[in-house]
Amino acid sequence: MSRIRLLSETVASQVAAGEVVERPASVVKELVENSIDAGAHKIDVLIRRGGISFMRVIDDGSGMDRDDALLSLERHATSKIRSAADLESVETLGFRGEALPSIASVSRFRLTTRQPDAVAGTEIVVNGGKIDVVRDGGEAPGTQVEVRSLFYNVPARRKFLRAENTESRNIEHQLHLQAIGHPQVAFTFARDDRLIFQLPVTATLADRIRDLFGSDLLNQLLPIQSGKSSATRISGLIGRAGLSRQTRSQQLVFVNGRAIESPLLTGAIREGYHTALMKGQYPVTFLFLEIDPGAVDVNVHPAKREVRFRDPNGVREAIVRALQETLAGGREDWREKFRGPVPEPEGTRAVVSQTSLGGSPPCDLPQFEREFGLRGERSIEARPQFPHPSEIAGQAQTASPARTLPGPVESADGAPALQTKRPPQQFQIIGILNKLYVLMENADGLVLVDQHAAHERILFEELRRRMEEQGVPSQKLLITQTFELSPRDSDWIEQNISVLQKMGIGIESFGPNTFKIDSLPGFLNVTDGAQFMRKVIDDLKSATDRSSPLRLGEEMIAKTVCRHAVKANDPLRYLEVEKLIQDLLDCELPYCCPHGRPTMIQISNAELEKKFGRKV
């Protein structure tokens, strides 16, 4: 007797629908895609009980006759494709002709749709995949669709179902994606008979994000500068650095206009904002991917959810090329708030005085540089200390030090040298709070900058730049350690020996996937150089080309630094501050420390009147 027999259509139906339709939130994806693929310039969306009672999509797009609309709940019945080389270059949000006749399967489901040129329209209804009514109908140019009691004939699947709020969240965060990859589009939502939100039709993306989020988060956001190589062009906005999420709810990828996840984007990402996110944090991202459709592959997913590329790498790079330049463009939107002097009346601002408080601060770079064994020669200036702010009231009031300089200098003959004036300062520094935050005033109002996480930022790039040049230093063990890897992470390392010993990993090859490490950096305190190793192959696999090479050396730096930064409670003295806030507004990403912490915070004008009641 046969063991194997052929499952009935209707089994088989349900089987495929499991694939698809997951929850509500799958149904709204899948007809609103249908929808955005017929040409629709608004859909409206309405749901009660979280979808699992009802849900009905209604849109404008072009429409079926009575033929496509029967053929359409047939399965793999599309427009889309013709052949299997189709496959290799869609451009539809659709294309496998599976999600009506999926949706068909597990629910009570009507369909009517008419051309916009018919005099009448069609009407199907279809109970758990079987076709009930088939008539003319009299709605509206375009497609609706309504689906009643989603899972009634599968109660496996219906006991899986969250809670209605929960439900009713996943829909409303499928709309969003929809919206914001398709800002042309009106979208209308209704839960339960009242509006939730209602989108116009919007010129630019930014308008969509602000109508869905609000101004506060649009102007945290910054264009996609350079999103341009030979075969991936990347648009849209992302957060500047500092901003972020605990989640990566507002991490959004698009890739020819579909809402994707993949793990390639996700670490190209987090790339881009390397050193400008702290631990455990995700950027808010709205990231438009546009690829030639034969590079990219969309059905590897029943769900389309995934995709995959044919130049992974190539579209890696690409990413962080655009978010790093995107965020060293921010540093120049920072400069411009500091650019400038600020106006000031005559006579009305105390100078700051250059009588030293006593202390120095410990910001010892020769010192940290020993531990890096870097024995570049730098300049530190002399620097008078700055006084408690207590001091600045009581002082002549006269011109600020951080305006002019002193008096003439007399050259070595005893003429007065040529004096070269200082560029107009970018702010006026008022004083310190609690011997930690300096207090400056720029054009828009009230700057406060965190004078640890800034020293931080300074020397962390300071000390990458000497390590790029001159290497790192390397220590030599007493007893070479060997150890084994896999074959792919032999052959990974066996590409990259050259990077690994510029970053002072004395390796060598061993035998067949073993080697042997006979030095490490000097500044590590390593006990297992074996385990050590593989976990600096883990952390450089998600580094770039592009990056630093010396990847390890930057998450050295970054804690050494913040040893040997200006701490709280450290006076200073009013040219180290005018100093720091000069170095800090020169380095690549000055809002934020290597940890990713802000290291200045803006407070508006508008925002202190607005504190004040001088504004609603």
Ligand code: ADP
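Residue numbers count along the first chain shown, from 1. For clarity, a rigid core is taken as the largest C-alpha set superposing within 1.5 Å between two forms. Given the structure is predicted, the values throughout are model-derived calculations rather than measurements. Compared with the form predicted together with this ligand:
- Once both forms are overlaid on the rigid core, the distance between the two CA positions of Asn513 between these two forms is 2 angstroms or more.
- When two forms of a protein are overlaid on their rigid core, residues whose CA moves 2 Å or more are considered shifted, and Leu100 is not one of them between these two forms.
- Once the rigid core is used as the reference frame, the Cα position of His182 differs between these two forms by less than 2 Å.
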The other form holds:
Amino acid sequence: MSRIRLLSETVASQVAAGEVVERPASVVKELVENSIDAGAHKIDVLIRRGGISFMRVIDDGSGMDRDDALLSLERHATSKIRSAADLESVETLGFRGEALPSIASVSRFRLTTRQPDAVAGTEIVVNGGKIDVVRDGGEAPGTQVEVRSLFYNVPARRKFLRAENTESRNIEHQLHLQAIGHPQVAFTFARDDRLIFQLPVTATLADRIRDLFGSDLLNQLLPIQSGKSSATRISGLIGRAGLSRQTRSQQLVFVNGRAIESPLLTGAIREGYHTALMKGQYPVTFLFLEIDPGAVDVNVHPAKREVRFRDPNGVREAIVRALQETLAGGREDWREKFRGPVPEPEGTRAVVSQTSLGGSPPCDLPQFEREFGLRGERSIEARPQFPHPSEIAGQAQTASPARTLPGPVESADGAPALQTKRPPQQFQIIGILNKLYVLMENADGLVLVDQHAAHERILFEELRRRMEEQGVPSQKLLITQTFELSPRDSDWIEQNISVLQKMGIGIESFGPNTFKIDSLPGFLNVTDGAQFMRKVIDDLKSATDRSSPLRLGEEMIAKTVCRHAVKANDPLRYLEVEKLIQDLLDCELPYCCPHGRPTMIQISNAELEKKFGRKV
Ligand code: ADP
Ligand code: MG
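Give me the form predicted together with this ligand now, not the form predicted on its own.
Zooming out: every chain and molecule, the one shown earlier first.
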């Protein structure tokens, strides 16, 4: 006797539902996508108890006639594609014809729908996949779907639901995705009868972001520049360097209008931000990729969350380039804050301007300079030193702290620094806090600079520039060393040997899986070359999988630079601090160190006024 039997429609739907409907948020996703596909201008979502007890999505879209409404509940019934060939160029969010029957098979489901010019609409009630009621109904044109008691008939699934709060948050995140992806659609979201957000139709992504997340976030975003790559067009807004989040909840990527999660995209974003992001933190991105539909396969995942790209490397590179160009362009934004005039100083503080600093000494530690030969040695004896905070404290009764600071700065030719011509960047150093933070004033208010992080950034960019231009000077080892590596590590070295040499590592192949090393970068303080190489391989192999040679060099510099940068407690002289700030402002990514920690924090005058209750 045959043991194979066809599953009943209901059971088959429940099996499919396991993939499409993982949790309440997946129901909301599918329903909202259907509304958008139906041309809705307004979508209202209401949930109760994390969506587990109740979810309702109302739209003002095309609606369905009775036949279509009934058909929509059949498996693989869709109005969106007709043939396998159509899968090549899907332009709607749905196409699998699985969502409605899947949802209806695991809940108490009610659909009412009416086409705009129809006299009557249709109401259908389905319980656990069984159609119980079909009758005339449906008030306003459009479609309304209600889903009650999700998974009431599939206890195994119900057990996997999380706390109501978590499920609610998932739903809200899902709605964020839809709202960001479709600014031209109005959304409202109510949770347990409380209105959570109400988003009007907007013309632009920026307006939608402001409505959803506030203008504070919007002000920290940069519009994507570039998108010149022909195959992948990229637009959207991304967080400037240094803006980061603990989770990926604001790292959004849309591919042809669909929110997509993929290791490829996440990896590309991380790469694009590399030195602009702290370890373990995530950037804020609202990225929109447009790719020829034939070059993306959206039919990979039942919930359509993933895609397959025909040219993954091309996509990856386009993203990396767009992010890097945008972030580098973003520094202008920041510099803007240093352009306006600083309010007239009281007392004797100097307004320091870039043009006055032509002959100032570098901030770099002299020892570092000697090692690396970045600049000639210069005497810095004669310059005033910042008073230690304790000294300031001691004088606080008699003199204002500002007065204990040095007088007007003189430039190399002896002319006073106070400029007649409007300098491009203006700030005023107030003092040093905790032997680490430089306090300054600019047109926008108060700025705090972490001198160590700032110095790291400056050294990093300097070294990188040198590496690109002429290669890093190397220093001969006292003894040439040979060492053996595993075949995999040898391969890695072979592939990267020219970069390593540019980095100042004198390494050559010396027989199978064996290498000879006779010099190392001058700025390193290493004696055992072989041991150093093993560590470099460990550190960099994983980080630079598939990435560019330049990136390998950058990683290495970032890892070594820290040890040479000004330490927290190193007292700097006034001119050194000045130079440090100027050098920092000249960097490509001035606002964070190579490890992504911020170098400067701006506290605007407006913020101060708010804090002191001068303004509401
Ligand atoms: P898919 O979206 O993959 O086509 P669904 O099961 O989600 O599959 O929906 C089946 C069909 O029902 C859709 O193709 C569409 O024609 C119709 N439909 C679903 N929801 C709506 C809606 N809100 N407004 C109008 N038509 C809808
Ligand atoms: Mg659908």
